[in-house]
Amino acid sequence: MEKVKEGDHVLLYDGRKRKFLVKAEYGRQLHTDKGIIELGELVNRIYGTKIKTHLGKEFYILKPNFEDLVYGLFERKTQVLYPKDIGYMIVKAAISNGSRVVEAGTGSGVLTAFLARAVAPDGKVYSYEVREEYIELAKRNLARVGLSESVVLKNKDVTKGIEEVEIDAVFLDMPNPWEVIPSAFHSLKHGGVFLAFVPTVNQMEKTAIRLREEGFHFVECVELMLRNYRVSVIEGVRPSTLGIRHTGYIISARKP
C-alpha cells in the first residue's frame, strides 16, 4: 500500500463534488467550507484512506493522475484545449513512444504536455511559439510534470517554415494554420498526420481547402460536444444543465 511522501501532490476529494489538488508539506493548511486540513498530516497516510478537517468532515486521500496534474498545477495565461479535443487529436495522429511531433503555438503548454507524454521516453515534441514569455511559462509547467526532456521549445514563427523533417505529426493551435500547410507537407513523413484546432467555421473552411490544394488526403473536419449526465437515485437521470459545448473545430489530414 503506497503512502504519501512529503512533497507529493495529493488529490483531496469529499466523495461528492469538491476536490482539491494540494502538496503534502508541513506548516501549510487547506481552508475549505468543510473546515481546515493540516497538509503536513497527509505525510505517511495511505492513498485511498480518509483525513478529517478540524470540523470532522472527511476527505479521501487520492493519488492524482496526469490530467489532474496538468489542469491543476499548470500556470495559465492562455486559453487551453479540453481533454475531449486533445484525446481525439492524439488518436487521429496515431502517435506513441518514439514519435517525432511538431506543435505550434505552445501557449501554456497543456497540449505540449499531453503530446510529450504520448511520445516519451524515446520521442520528441518540437514546439514553436513566437512569444518568449509563453516559452518560459511552458518551460516551468513542463518541469512540474517531469517532461522537460521530451520537448524542444523553439522561440520561432512556424509560418516561416518547419525546420524538422520526417515528422510523424504536426499539431497547430493558432489562428492561421493554412499558412503552415506547405511547410507541414514537406516536413511530414509519408502517412504523417496534420491536425489543426481553430475556433471559427471560416478558419476551418480555409484550412480544409488549402489542405486539398497542397495534396493532403483524408481531410476531415469535426466538432466535438461533451454532455454530462446527472445520475441520482432520488432525482433520476438527466442531462447536466451546464456542459462543454462548442470549443473549436478540428481539421485532420494525411500526407500520401
The other form holds:
There are 4 protein chains.
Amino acid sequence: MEKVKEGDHVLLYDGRKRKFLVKAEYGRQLHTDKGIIELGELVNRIYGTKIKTHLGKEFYILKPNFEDLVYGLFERKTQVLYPKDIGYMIVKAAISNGSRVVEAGTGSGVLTAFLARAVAPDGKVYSYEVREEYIELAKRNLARVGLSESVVLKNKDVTKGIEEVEIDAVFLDMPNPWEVIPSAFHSLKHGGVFLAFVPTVNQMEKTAIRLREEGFHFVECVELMLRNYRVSVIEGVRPSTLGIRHTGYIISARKP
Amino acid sequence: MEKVKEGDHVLLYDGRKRKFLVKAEYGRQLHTDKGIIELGELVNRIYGTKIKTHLGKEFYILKPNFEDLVYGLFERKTQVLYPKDIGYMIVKAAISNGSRVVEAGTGSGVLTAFLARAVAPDGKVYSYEVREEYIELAKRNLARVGLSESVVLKNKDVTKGIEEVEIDAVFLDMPNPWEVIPSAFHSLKHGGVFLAFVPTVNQMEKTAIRLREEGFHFVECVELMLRNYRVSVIEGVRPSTLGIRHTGYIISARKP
Amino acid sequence: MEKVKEGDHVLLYDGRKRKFLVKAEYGRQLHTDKGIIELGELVNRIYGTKIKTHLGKEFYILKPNFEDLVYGLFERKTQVLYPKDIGYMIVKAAISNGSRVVEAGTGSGVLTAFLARAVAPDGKVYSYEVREEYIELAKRNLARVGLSESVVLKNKDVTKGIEEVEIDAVFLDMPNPWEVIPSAFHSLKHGGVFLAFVPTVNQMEKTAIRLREEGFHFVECVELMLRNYRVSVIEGVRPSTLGIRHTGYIISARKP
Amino acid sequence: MEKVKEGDHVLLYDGRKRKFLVKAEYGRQLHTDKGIIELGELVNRIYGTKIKTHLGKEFYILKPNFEDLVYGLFERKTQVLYPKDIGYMIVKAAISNGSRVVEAGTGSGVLTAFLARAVAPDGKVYSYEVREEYIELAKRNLARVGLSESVVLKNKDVTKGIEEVEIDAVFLDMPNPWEVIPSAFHSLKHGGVFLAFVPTVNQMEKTAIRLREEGFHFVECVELMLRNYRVSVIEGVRPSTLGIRHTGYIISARKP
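Show the same protein again, this time as the form predicted together with another copy of the chain rather than the form predicted on its own.
Below, the chain from earlier opens the complete complex, with every other chain and molecule after it.
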C-alpha cells in the first residue's frame, strides 16, 4: 500500500484515453477538460486509488514506470527514438549490465536513458553531442530519472574521433553516421556492434555500403513497422486508423 | 589480441552468407560446402584472423555475442521468440537490473535467457513450465550462457496460480494467456506490466478483452513487422525477397 | 489544343499540394488561400495553361480523369473504397466489357462507378441498396460521370435474395456479407467470383468460414497495405509520414 | 449446365491446395501425387462435377477464369506483374474500353493481356519490346486468351521514341523507365497518365525526380504490400507464414 510522497511524479489516468504525468506539489493544479485537480491533494494518497476533479470526475493515481518518465518527463527539442526501435537496437547490440557503449548525438537523451538503464549499474554510456544546449538538456533529463551516474556527456564532435576504446557497442542517431564508421571501427572491441538509426533510404544505403568498405561484418538493414490494433467487444478487431508510421531504418554490423 | 581457448564457442564466417557456431575442440571437424575445418586448430588462434578449410577457402574466426549464442547454441524444441518482439517487450515491461519477473511457458528458454540478462545480476526470473522435458532443456540451455543463477525454473502449471508476489512484470508466451490474467493481477505489484505474445488474432482479442474485464489499464495490442533490406552498390536498395514474416501479436497492460 | 467549355469540370492545380475540382461557370468563384479565381474566366482557356488568382498566384488548368471525378465530384455520405482495393477486386473478379455483376450496398456509388466502367459498354451492374436516400445519391453521382446506362439501381435488401442469375461476380461492401453467401451462390454462374470488403478481422473470419461451409472454392483472405513515399532531390527517399492506413480486408472465392 | 469441349482449358482442383490447368485432349494424362487423370475423359463432363484419378481421388472440373489463364497458361521467361500491382495501375491510369495505351517492355505479355482486356473491344495496346524472342512469346501467349486483336506488338526500343501520339496512358515495366520520360511526355495526351513499375528504391527515386524535371504533375510513389491471412475454424485467424513479399514500387504521374 504505497503512498504518494511530496515531489513524486504521478500518472493520472481517466481509465480511457487521457493520461497526465504530474508532480505531487502543494499549490499546483492540473487543468483538464474533465475539471481541475489540486496536485497537493495527491500527497499521502495510496497508489491505485482515485482522485476527483472539482467537477467530480475520477482519475486513477498511478505510479509512472521508466517509459512514462522518459517520454513524459523529458524536455524534448529533438526527434526522439521510440520503444520499437530502441528495444531492437539494444538486443542486437547484445549489451547488458557492465557494457561500455558510445552514443552520438545525445539530443534530448531519450536513447541515452534507455542505454544507461541497460548497462547500469556497472556499465557506462559515453554520449557525444556537438551542440552544447543539448548537453545541458540531456543532463537535466537524465537527472530526472536518476541515471546521471551511468552517463558521461561529452560536448564533442563524434565525427572528429571517438576517444574510448574496447567499446562494446556504438549507437548513432545522427544525420551522417557514415562519417563515424572509421573511428567506430577503431573504438569497438572485436565483435563489438555498430548500430545506426536513420530516417531515409539514402542514408541507410550510404551507411551500409561504407560499413562493408571499412571491413565490418554482418551488415544488416532493417525497418520495424509497428501496427496498433483496436480490440472491442462490440466492434471486434481491426488495425488502428492511426496507421503504421515511419520512424526510420536500423543498420547494424559487427567489427571483425 | 584475444586468443581462442579450448572449449570456446567460436563463430566461423565466410564473409558472405555462411556462419557456423562451433566449439574449439580437438578431434572434431566442421564439414562445409567450402571444405573441412579441423576444430582443434582453432585453439590459440587470434579472434578476427582467418582459418582455411582443406580446400583453401577462408573463414573468419569470430567471437559470438549473446544473440549468436542464444539462437545458435540453444537446443530448440519449441517455436522461439525473436529479437524484434523480445526487445519491444523488455522496453514495455520497463524492467532492468534488479527486477523480478515471472515467465510462462519456459519452452526452450530463449525469452528466459534475454529476460535473465536484462534483470541480472540483482534480479530474478521465475519461469513456469508444465512439461518437465522443457524444464530440463531450458536448464541445459541457460547453463550454456551462464545465466542459471538468475532463473528459477518451476515445473508448474501457471494457470493454477503464480506463487510470487510484488512482481515487476509477467511475460506469457503460451496458447492461453487469458487464463493467467487473474493470478497475474494478484502477483504483479502496483504499476506492474503484463505482457503476452500470441500468434493469432483470436488469442489477442480474447486476452485484451479479459485484461480490461479484470481491471488492467493501458491495454495495448500491437504487431511488429520486420522488413529486411538488401543494399548493393550495383543493384541499389530493395526489400529482401524473403518478405515480412508473421511472428505474433504483443498485448501489454498495466496493473492499477 | 482542347479548350475548356462552359460547364466542364476542371482541375485547378497549384503545382504542389493544392488541387480543386471546379465547374467552369460564369458568376462563380473559387476562394483559395492563394487568392480568388473567377470560374467563368476558365471558359475557352486551353487545357494545360495557367490561370491567375486576384493575387497573381498561378494555377494549372487541367482536365480531370475518371479517378478525379469519382473522388472529387461524388457526394459522399458513406465510407468509400479506394483504388488499391478496387483495382485488386476487379482483377480478382476477372470482369471486363460485357460482364454482369451484382453489388451491395450501393452507398455513395464509388465502387459502382468503377465496376460500371469496367463492364461498359456491354455489361451491367445490378446494385442493391436498402436505404432509399443512397439510391438517390448514387443516381446523381453516376449521372455526373455518364454511367447511368450501365447500372441498375435496386432499392432492395440483398440479404433477402438476389434476383439476377448467371452473374459473373458479386461485390459486397456491407457489414454482414456472410448473410448474402447462400444467395450469391445461387446467383453466380459456374466459376463466378464472390468478393467482399470488410473493415474488421472478425467480419473476415465469419465470411471466410461461411464461404467454405457453403461450398465455395479458393477462399482467399487478403489485405493490401499502401505505402506512400516522399522523393526529394535534397532529402532523398523516405516513406511518407502519413503512414500506412488501414482500409479493410478483401475476401474472394469462386463458385464451383 | 455447360460441358467441357475438346480442347478446352480446364482447372482441376482437389478442394484444398492443388490446382492444375490442363487441356481436355485425348491421349494425354495428368500425373499428380494423388494419381493419374486421363485428360480425354474430361470431354463432355459438366463443369462443377468431379473426376477421379486412377487411385480414386477426386478433383473438381472447373472453368478457369482470365487470371487462371494468364498466370497458368502463359509461358513465362521474365518476371511478371501480379494482380495487386496491375489492378492499382489500371485504376490510376483511368483507362477503360476504347483507351489507347503504350506499354514497354512486353516481356511475357502478362501486363499486356490485362491492359488489352481493360481497353477491349474498342481500345488498343501498343507494346514495345526490344528482344525479338519475347515478341514471339507474347504473341503466342496473347493468342491463347484471344486478345491478339487488341494488341500491336512492336519489336522496337522504346527509349528511341514512341511513335503513337494522343495516348491515354504509358505503362513501363523495364529497368530504366526514366529514359522514356521525354518521349512519354510527347506521346501522352493532356492529362494522360505515366506509370512505371520498378523493383528498387533507386529506380523509383530516379524516375520520380526525372518526371518532375520534365514537367509531369501529381508524381506519386507507392508500394502495395499484400498480406494473406489463414482463417481456420479451429486455429482462428493469423497472417500466412509466407509473409509479405516485395514485388516493386509504382510511380505515377500526369501530363499537364
